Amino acid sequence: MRRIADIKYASAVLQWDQETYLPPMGAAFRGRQIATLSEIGHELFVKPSFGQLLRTLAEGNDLTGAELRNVQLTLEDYSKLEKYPSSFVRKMSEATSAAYHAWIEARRENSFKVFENKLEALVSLKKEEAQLLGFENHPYDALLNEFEKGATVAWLDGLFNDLKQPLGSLLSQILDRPAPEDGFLKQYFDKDAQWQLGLELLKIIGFNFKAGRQDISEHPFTTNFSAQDVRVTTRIDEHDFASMVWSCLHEGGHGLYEQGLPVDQYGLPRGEFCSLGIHESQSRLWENCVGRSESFIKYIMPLVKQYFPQLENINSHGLFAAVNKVQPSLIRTESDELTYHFHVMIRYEIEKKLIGGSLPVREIPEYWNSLYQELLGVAVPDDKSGCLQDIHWSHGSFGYFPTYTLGSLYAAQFYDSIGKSYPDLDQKIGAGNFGSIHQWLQSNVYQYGRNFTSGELCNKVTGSPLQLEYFQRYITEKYSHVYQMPI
């Protein structure tokens, strides 16, 4: 399993510098490397002799129950990948290198067309692999599955459906509410001061940078080649504020519990992140619940007007309540908490479709504009600002959109926890002192790497399963404090 690991993490290593150093001529090249890589990994792993292996480790009655474990859930991974032929797994590798350059240039001419046909020969490679997955009612349930285990599609309309009402109530509520200021987030902030704020962010946190790195990519995202090896990327826009900071506090989260992993399962699934659910809780938690919190934004006031003294006259309360100003917009990844459940909304009804089949890729685009003026009332003037804005398609990501959701969810419902296990927990952050955060959170999601489900997670450390009322009494405490409304 570490042999495999090794390949998969040295492929890694390419994926990563693919999205920050690459020259353009390499893409080509760059492609082949890492589908070569991905097939050996995947060759050395389906090998008969390992699946009959992990079968007679699994029957016997001599391991401890860590290791049984560790075998019980390799032999799951075993079971689902010996569906996929060698060639499957190349041209899929290819087909997702290819998209991502193509995706890379249509962004800069602002053109779907550009990105078109890479897509749609993905979304027929992500079609069949859900038939070689395998599902019982919806086609999508193969893929959400492969982020988030068990999530069906019947499941998350009944989520999503509980909770568009609530999140549509709030937002018209807000919307009649006079908006904090927020203009002053829109001047000129230097990119390399922007740069060096966003270093002391990760510092602060807790992101070890003897463990990890930070650099620029045109959509940020963390990866780790273990957990001593984590990196994590920003992007930087010199008349938003707001865009990097909390970028940086998003990918940190997820740094963090890469770098918290049990270091001595390296291969292993209980070295490995539970979910893609859990994942995104640990971003959310600390872009959010933390990050965006007056507690946190007070501390950091002063850093903040130390590399930007054009903010010398704003107050800590005027910075949190501008940045959880709530207003309907285009883009995802700088959206406020509570519009930005709409945004994975649309794009898991357009993921839906495409994958079950009634919706063209080439439709994508008229689709995703009418979603927008539906859910958010928002026209939308460019691809760029639309349905090229998100990497997660060039990557094959078909599935994952909704674990933002879900990761919001357990974020706010392991918050509740930590509040309850340290009553002074706002004091706590507002003192810059972390170290109660960091020791729940290692206490109870980094140390059981994939043991459990997040289902089975979130009931073993909150007492209850998944529950909306936790984010939804999270969601609307911040908002009536930040536009003094009444609960």
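Fair warning: this is a prediction, and the values are worked out from it, not measured in the lab. In this text, rigid core is short for the largest set of C-alphas that superpose within 1.5 Å between two forms. Positions refer to the first chain, counted from 1. First, how it differs from the form predicted together with a further copy of the same chain.
- After superposition on the rigid core, the Cα of G318 moves by less than 2 Å between these two forms.
- Relative to the superposed core, S394 undergoes a C-alpha shift of no less than 2 Å between these two forms.
- A movement of the C-alpha atom of W368 reaching 2 angstroms or beyond is seen between these two forms when the two forms are aligned on their rigid core.
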Second form
Protein chains: 2
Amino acid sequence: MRRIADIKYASAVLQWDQETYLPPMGAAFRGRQIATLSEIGHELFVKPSFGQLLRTLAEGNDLTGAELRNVQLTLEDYSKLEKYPSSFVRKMSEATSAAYHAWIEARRENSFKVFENKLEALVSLKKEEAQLLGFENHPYDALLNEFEKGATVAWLDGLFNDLKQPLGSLLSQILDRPAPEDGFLKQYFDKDAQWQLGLELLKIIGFNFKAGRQDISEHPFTTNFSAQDVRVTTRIDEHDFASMVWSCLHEGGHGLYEQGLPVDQYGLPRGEFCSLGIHESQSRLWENCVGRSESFIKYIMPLVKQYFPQLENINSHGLFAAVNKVQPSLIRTESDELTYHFHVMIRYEIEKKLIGGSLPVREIPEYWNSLYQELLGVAVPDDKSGCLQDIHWSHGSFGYFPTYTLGSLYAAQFYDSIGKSYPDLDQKIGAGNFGSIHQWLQSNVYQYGRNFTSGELCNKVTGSPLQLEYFQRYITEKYSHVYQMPI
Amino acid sequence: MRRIADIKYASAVLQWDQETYLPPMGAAFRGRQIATLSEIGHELFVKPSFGQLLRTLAEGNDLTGAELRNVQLTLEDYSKLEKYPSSFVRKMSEATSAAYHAWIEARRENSFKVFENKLEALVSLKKEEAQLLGFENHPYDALLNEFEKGATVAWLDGLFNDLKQPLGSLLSQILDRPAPEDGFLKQYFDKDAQWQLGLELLKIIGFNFKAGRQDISEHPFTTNFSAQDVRVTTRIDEHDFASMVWSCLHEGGHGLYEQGLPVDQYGLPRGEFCSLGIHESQSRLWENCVGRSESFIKYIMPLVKQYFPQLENINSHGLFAAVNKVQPSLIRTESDELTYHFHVMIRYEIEKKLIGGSLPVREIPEYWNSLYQELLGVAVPDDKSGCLQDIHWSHGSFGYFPTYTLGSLYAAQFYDSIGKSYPDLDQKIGAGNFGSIHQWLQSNVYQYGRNFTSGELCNKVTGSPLQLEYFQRYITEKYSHVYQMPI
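If the one shown is the form predicted alone, what is the structure of the form predicted together with a further copy of the same chain?
Let's see the whole complex now, leading with the same chain.
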């Protein structure tokens, strides 16, 4: 397992370099180097002798509980991979490569039509994949399960349904109130000063620079090559202050999780993250629950003004309100904590119908645009700012989007538990003291790695399964404060 | 072969990252990741089925000349690796790892004694390796051949012997003359300005930043992950102007070679560099023949003064003389173009006697110190600035050092041929026009990759085998000019 991990992490180094430092002409050979490592890692994993070994170990009595769990989880992965005929793997790899290039081209031409055929082929393969993997009720369940073990259409339908109404009504209330002033966020902010501030913020929240680093990339991301080498990236827009700051905190949250995973479980499931939803809960907890709180902003305000004297006349409540402004918009990645989830619901609805067979690929733009009108009240002017905006489908990632919303929900529920453990949490944050949060996350989330599913973990550490009320309460309290509305 | 190359280059990316960006705690897992990639690359290469394929191809009639050459060279590597029993490979890997750590420790304690036992074990394994590889006359020949195909004790003894007398007499002449003023090189030179100047110089000599980049590392080096992704590194000493500038030109010369190797031969011998000696000839040609010439310095002088107004009162002859100052010293890597070769000869003598069995490891310090006294007239005060200064032995690299001198000799001989092809070479350089040099190197060195041995290449493109007279003439002319002596 550790040998396979070495290869997987080597491939991650090559991908990190590709996003940060690769000279342009290096791209072609880099592509084949990464592909070769993936193949070799895959070949080592799917060896029948390895499967036999796993089954022998799983059935024996020689292992400790922790060892057995590692074997069981590995066997789970192994059994899943066994279901893919190699001809299918090849077809899928070709189809995603074609779809990705078609998507790039379609964006350039601002036309979904250019993407349509390749996406159609990919969707049909994803349906085939659902059949290969197997499911009980809905074929989309099989794909959801790949990104968030145990997630199903039945569960998510209920969750999104219960979320839609309260979020919608909160949104209308908000839109009736005067919007906070946020024009000052769009002044000129020097690149180097932003970079330095970003590093300071990562240090403040506890990111360990002896076991990680930050670099610049076009799209911010976090990756790791062991729990002792975690790389976060950021991008800097000199005319947008908030973008870099809260993106740093977001990636920093992912990074803290990866630095907290058990080092001695390198290469083993218990050394891996729990699920995408839980990973996202960690980024959102630091970006939003902590980072967009008034106490946190009060704490960092002197530092912010030291780097940016142009914000001298802004007080911390003003910055707090500005970075929590709600504004229905076209683009998911630029949206606020509230409307974000409508973007996710729209993609979920579309994916579910695509995989279920009730929505033909050619009708995506029309359906997409009607949902944006219905849920967010915005008119989509073209495909590029509509259904071509996300890279996910071109990668064949159907079932990924819901994990973003799950991340916010888990974050709110975890954060509620942290607040119960430390009633003076707000004062602690205001004083820049994050030790208690680290301690809670370390002993309740990080240390378990992939030992539990996200559902099991949530139940174990918060005392109940995932429930909407925590997020609802969190978001209602926040926006009542920002928009000065009665709760 | 390309699959193996992918793994080899992936490992090179991990090593490059290790020297440039790796956070300190990442070192342990990075070590095992690199080790795993090496193992996998090795396993793929030594498969008996691969050897069988190579032999079938080599004996058949189906290949073009170029294809056949690739097969023959690969078979040569394969047959060599076949000679190593896996038990020997493991012993060697353990011994070098132990020796490396002992060397680090010995340097810290400034005591060769701490290194002695591990080095002894390593030398005894290197003797065993020489027997495994086989040789005609001297066991050291087998090791020399690993770094420079065809190099032998008989040949190098003659070469060094013929070099020692004229270099020694030139050195005494020089030491009788007043030394050029070079104190101004040791002022304060801002780091960022040095970095920018380094990038400009790389651009000036033609390094392609679309197919490569420069970064900072503790020890400057060049590596590549294809001919289209070549990474050079530099280090910056804020109290030494010359160190960064000529190190950039040196690594830039290595980098130009790697960028010039045939892209379509990726992973094949014809896509690899010829030999270490030829690689070093490329760095020295740009660093010394071009870079330390008065024409080149005249050309870059305005740029230098633009970055460093503190050099306003220095003229180009003054800078030329300063960076060509000859000074016998203790440390090889800091020495000038003349005394450098005495450092190499000393290491060569010691290695030859160690592998030949006439020098016990424990006597290295005494012998080292006596040779420094004899050849350079300097007294070695301690082991750290003496026989512990180089990393090579701790890596098991016996036979490497001579390639440094060979590099200078090949550079001078190539440069002589370039000068014959372009009689106005000096004017071209003075005008910043390096196209002719590139063209000559591309068609006489780069394009052949590893197709010829260094000896064959030299003969083919300069019309004669390696001869001392070119270097002697080059160095005599340079220093007569610097020291205003009659030739």
